[in-house]
Amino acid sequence: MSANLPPGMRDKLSPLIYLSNNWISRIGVFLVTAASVFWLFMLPTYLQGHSGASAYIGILLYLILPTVFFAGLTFIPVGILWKKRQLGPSAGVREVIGLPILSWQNPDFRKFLIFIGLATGANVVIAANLSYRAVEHMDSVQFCGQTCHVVMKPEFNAYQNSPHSKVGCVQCHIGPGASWFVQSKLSGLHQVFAVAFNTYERPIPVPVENLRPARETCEGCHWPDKYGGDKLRVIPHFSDAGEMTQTVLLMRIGGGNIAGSGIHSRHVGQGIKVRYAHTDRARQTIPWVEYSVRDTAKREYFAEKTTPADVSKMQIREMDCVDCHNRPSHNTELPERATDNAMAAGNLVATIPGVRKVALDVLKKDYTSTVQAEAEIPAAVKKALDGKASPADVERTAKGVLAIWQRNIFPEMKITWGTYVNNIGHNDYPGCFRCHDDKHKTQDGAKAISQDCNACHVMLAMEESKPKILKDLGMSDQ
C-alpha cells in the first residue's frame, strides 16, 4: 500500500486529472451533484414508490431527474476529450504543466482516489435507482393516462369507467417478457416525438395494428378453456315520457371445453381457428372467413361478389379476442344508450317530464371545445327543465348529462358520437353481423354463416315494462 503506483497507471491518471479541469466537465460535475442532492432530498418519495397525485411531479422525478444525472455523467468525459483535443495530439500533458508523479504515499492523492471510489459507488446506487424508478413510472397508469393529457384523455376517461379500471395499462398493452417491453419502448419513442411536434393523428386510429396477441395477455385472466356458462343481460330503455322497458337476454357464452355450445366455444374453443380478410383499416368490412377445426375440416365463406382471387389481394388476420372485444377498457356509447343507462342508474331523474328528449337534444349539439360544453350543457339542461322538478333533481340531471358528454366526446381529439366502433353485439354497430349476415357463403352456396338469433342468445323478454322473468328470478319486486 505504501509503494508508488505503477508507471503506466501514473501516466494515465495524471493527465486525466488535469484534463478534467475544464468548463464542460465542471458542468457535468455540477449536474451530477445537483441531481444527487435532489435525489437524496426526494429519497423518501422514491422509497414509497409513488410520485403523488400529479403526473407532472412524476415526470420531474422519474424522467427529468434521471436525464439530468446521466447528462452530467456524459459531460465529464466529453470535457476531457475536448480538453485533450485543444492541447493537440503531440503535447505531453504532464510535461506541459509539470504534474507530480502520482504516488499512494501522497496524502492528497490518496484522498482523491478515496473520493473517486466513494463517488463512483454512490453514482452506481443513484443511477440504478433512477433507472428503475424511471422504468417503473413509465409503466404506471398515471404515466400512460395523464402525461400526454390531451392525447390520452379519451382513453383514460373510458378506462376509469371500465371493468379493467384496476388492471395496469401495461398488463394488456405489453404483457410479460423482455421482447415486448423493448418493442413498446421503441414504439413509445415515436409517440413521444409525435406529441412533442404535434404531429399525432386526431382521433387516434384504431385498431392498434402492432398490439400483442390477446392469447399472450387477455388470456392470462380470461382463460378460454374455462366454461363460462350462460349470462343474463338486462338492457334498459326509456321512452320520451320517461317510461322504462327492459329487454332480457340469456347470453350463451359457453367455453372451450363445451364443444359447439356458446359464443366462445364456437370461436375460440379447443382446436378451432378462424381467419378472415378485411378491406378497411378498422376491420369492419369482412368479405372472407375461413373456419377450421384442428386444421383439418376447413370451410371458406365468401361475401357476395367476392372470389378467391379477390381474397389473395386482401389482408388476412387470425381471429383474436379483440376482434369482438375491441373496446374492453375504452368503451364509448352512443347518446341514446348512454342516456338510457344514466336514467336507469339514477344519474338522470327519469320522473322529470321530457328529460330524455332534453338530454338527447343537448348531447347531440355540436360544441367546439370542452370548455364550451362544460359551460353550456348544464345551463341548457337547467333552462329546459326549469319548473318541471325540484332544483336538486334538475341539478343532478344537469350534472348527469354533462358526465355523459365528458365520457364520450372530445373535440380537441376530434372524437364525437360513434367515432370508435364497438364490435360487441349488433344493435349500435354491425358487430357480429360483419360475418353473421347469412350472406357469407361457401363457394357452392350450400352453407352460410348463420344469423340465427338463438345461436348466441335466447330472448327472454323484449322491451317489456315489467318482465315476468325478472320477477320469477327474484330480480324485481314489481
The other form holds:
Amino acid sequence: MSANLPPGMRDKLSPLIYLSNNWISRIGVFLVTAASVFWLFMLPTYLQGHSGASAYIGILLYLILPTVFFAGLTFIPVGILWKKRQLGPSAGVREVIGLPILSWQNPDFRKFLIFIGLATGANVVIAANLSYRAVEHMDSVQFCGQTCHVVMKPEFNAYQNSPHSKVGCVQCHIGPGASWFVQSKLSGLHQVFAVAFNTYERPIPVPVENLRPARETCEGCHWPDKYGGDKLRVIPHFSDAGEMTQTVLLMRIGGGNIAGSGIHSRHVGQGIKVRYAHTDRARQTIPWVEYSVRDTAKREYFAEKTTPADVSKMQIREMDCVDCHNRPSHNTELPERATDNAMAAGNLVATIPGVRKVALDVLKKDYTSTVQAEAEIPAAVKKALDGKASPADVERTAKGVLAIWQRNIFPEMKITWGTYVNNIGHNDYPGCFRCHDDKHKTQDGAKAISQDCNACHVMLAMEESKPKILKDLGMSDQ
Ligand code: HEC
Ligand code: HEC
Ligand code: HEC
Ligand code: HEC
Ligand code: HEC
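Got the form predicted alone; could you also share the form predicted in complex with heme C (HEC)?
Below is the whole assembly, all chains and molecules, this chain first.
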C-alpha cells in the first residue's frame, strides 16, 4: 500500500496515522463509523417515504446521527493534538516518530486498520438490528401519541375514540411520497426543539398549516367517486327528565361525480374548485367564496359589505376535505353533545333521575389540573346521585362522566370546551353556515350560497321520541 502513495503525501499522512492511535481518536473513529453505518441503514426506509417510514426517523437521521458524526469527527483531531502534546511540545512530529511507513508492516497502521475494520463490523451488526426496531417503533401510533406525552395527549385520546383509531398518525399527517416526507421532517425537527425547550404553543394552534393537502392523504383510503351516497344520521338527545329523542337526517353526501348533486360533488367533485378568503387564522370568517367548474364557469360570492378590493388583501385557500372534516380523528365535543352521546351509549345510566343535569354541572366546572378533576369529578357525581340508583349504576355513571372530561379537557395544554371547533354541521359551531348563510351573494345579488335545509339533508325526524321513520326502516325495536 505504501508503494502506491506519492512520497509527499505519505510524509504528511503517516504522522497523522501514528498520532491518531490514541483512545480519544479511536472513540472518534468509532462514533463516525457508527453514525455512518446507521445512516446508511436508515436511508432507504426514509427515502421510500410511504407509510413504512416515520415522521420521526428524521429526528434520528437529521439530528442525532449528524451530532454523533460530527462529535466523532472532532474527537479525532482532538486526540491527535492530545497525543502530540504528550510527546512533547518542542519535538516536531517527524523527529519524534521517525516517519513510520504506511504499510501492513507498520504495527501502528496495522492496528489502526484492524480497529476500523472491527468497529465497522460491529456497527453493521448493531445497526442492522437496531435500525429495524427503531423504524418499526417510530412508525407506530404509540410513538406519535405517547412519546411526547403531554403535548399529544389530547389528539391521542380523541383519536383512540375515533373511526380512524386503526389508521396511523402518519397516514394523515404525512402520507405517501418522498418530498412531503422531507418537508415533514424539517417541520418535525422544529417541533422536537419546541418540545425539548418547552417553547411549544398551548394549545397547539390550528389549522395545521403545513398539513399535507388532504386530498393526497384522505383519498388514499376514501375513493373520490365512492365516498358518497346518501347516509342516514341518527342523533340522540336527552331531556333533563332523561327522556331520549332522536333527530334523523338523510345526509345528501353525493359522489365525486361532476354531474351529481350533493355535499361532496359540489365542493370536491371532479373539476370543481371552491376557493375562499378568510380573515382569521382559524378560517371561521369567510367574506369571499369562488365556485368554479373546470376553471371556466366561475361564480364569486361576497359577504355583506365586502368588495373585490377587500378580497385582494385577504388570504385565499382552496377548499379540500379538511375544511369540513377538520376533526376526522381528533373529534372533541361540547358538553351537551358529549353527555347525550354517552347517555345513548349507556356509559351514563339515563334512567337515574336528573343525571344529565348533574353531569353537565360537573363537566362545566373549572378544574386546574387533570389530577384535581380525576379526584373531584367522580366524587361529585356520586355525592349528587347517592341513593337515586344502585351503587353500581352510580359508579358507572361517575366513571362515564370522568371519561367525557378526560377525552375533551386538557388543562396542561390549555384545552377546554370548544377550543377546537368542528366544521361539520352548523349546530355547535358555524361550520357550513360560514358560507351557507344566504348572505354570501353574487355581485348582482341574484344568487346566494344557499341555506336551504333540504340541500344538505332531508329531515326525516326532528327530536322525536321513537321516530316512526326508524321503525319503518326496521332500525328500532320499540
Ligand atoms: C384521519 C386522519 C388523521 C389521523 C389518523 C390523525 N390525525 Fe392529527 N390531525 C388531522 C387533521 C385533519 C388535523 C388538522 C386540524 C385542523 O387543522 O383544524 C390534525 C391535527 C393534529 C394536531 C394539531 C392540534 C389539533 O388538535 O388539531 C395534532 C397535534 C395531531 N393532529 C396529532 C395527531 C396524532 C398524535 C395522531 C395519532 C395518534 C394523529 N394526529 C392522527 C388528521 C389526522
Ligand atoms: C389509512 C386509511 C385512511 C385514511 C388515510 C383516512 N381515512 Fe377516513 N376512514 C378510514 C377508515 C378505515 C374509516 C372507518 C370506516 C368505517 O367505520 O366504516 C374511516 C372513516 C372516515 C369517516 C366516517 C366517519 C364516521 O363517523 O362514519 C370520515 C368522515 C373520514 N374517514 C374522513 C377522512 C378524512 C377527512 C381523511 C383525511 C384527513 C381520512 N378520512 C383519511 C380510513 C382512512
Ligand atoms: C363541504 C364539506 C365537505 C367536504 C369538502 C368533504 N366532506 Fe366528506 N362529508 C361531509 C359531510 C357533511 C358528511 C356527512 C357526515 C355526517 O353527517 O356524518 C361527509 C361524509 C364523509 C364520509 C363518510 C361517508 C359515509 O358514507 O359514511 C367520508 C368517508 C368523507 N366524507 C370523506 C371525505 C373526503 C375524503 C373528502 C375530501 C376529498 C371530503 N369528505 C370532503 C362534508 C364534506
Ligand atoms: C367556503 C365556503 C363553503 C363552506 C364552508 C361550505 N360550502 Fe357548501 N357550497 C359552497 C359553494 C360556493 C357552493 C356552490 C354554490 C353554487 O352553486 O354556485 C356550495 C354548494 C353546496 C351544496 C349544493 C347546494 C345546491 O343548492 O345545490 C351543498 C349540498 C353544500 N354546499 C353543502 C355544504 C355542507 C354540508 C357544508 C358544511 C359541512 C358546506 N357546504 C360548507 C361553499 C361552501
Ligand atoms: C350547507 C348544508 C346545510 C344546510 C343548508 C343546513 N344544514 Fe343542518 N346540518 C348540516 C350538517 C352537515 C349537519 C351535521 C350532521 C352531523 O352531525 O354529522 C346538520 C345537522 C342538523 C341538525 C342536527 C343537529 C343535532 O345535533 O341534533 C339539525 C336539527 C339541522 N341540521 C337543521 C337544519 C335546518 C333547520 C336547516 C335549514 C335552516 C339546516 N339544517 C340547513 C348541514 C346543513
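Basically, rigid core = biggest C-alpha set you can superpose within 1.5 Å across the two forms. What you are looking at is a predicted structure, and each value in this text was computed from that prediction instead of being measured. Positions refer to the first chain, counted from 1.
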Using a rigid core superposition, assess whether residue 32 undergoes a CA shift of 2 Å or more between the two forms.
yes
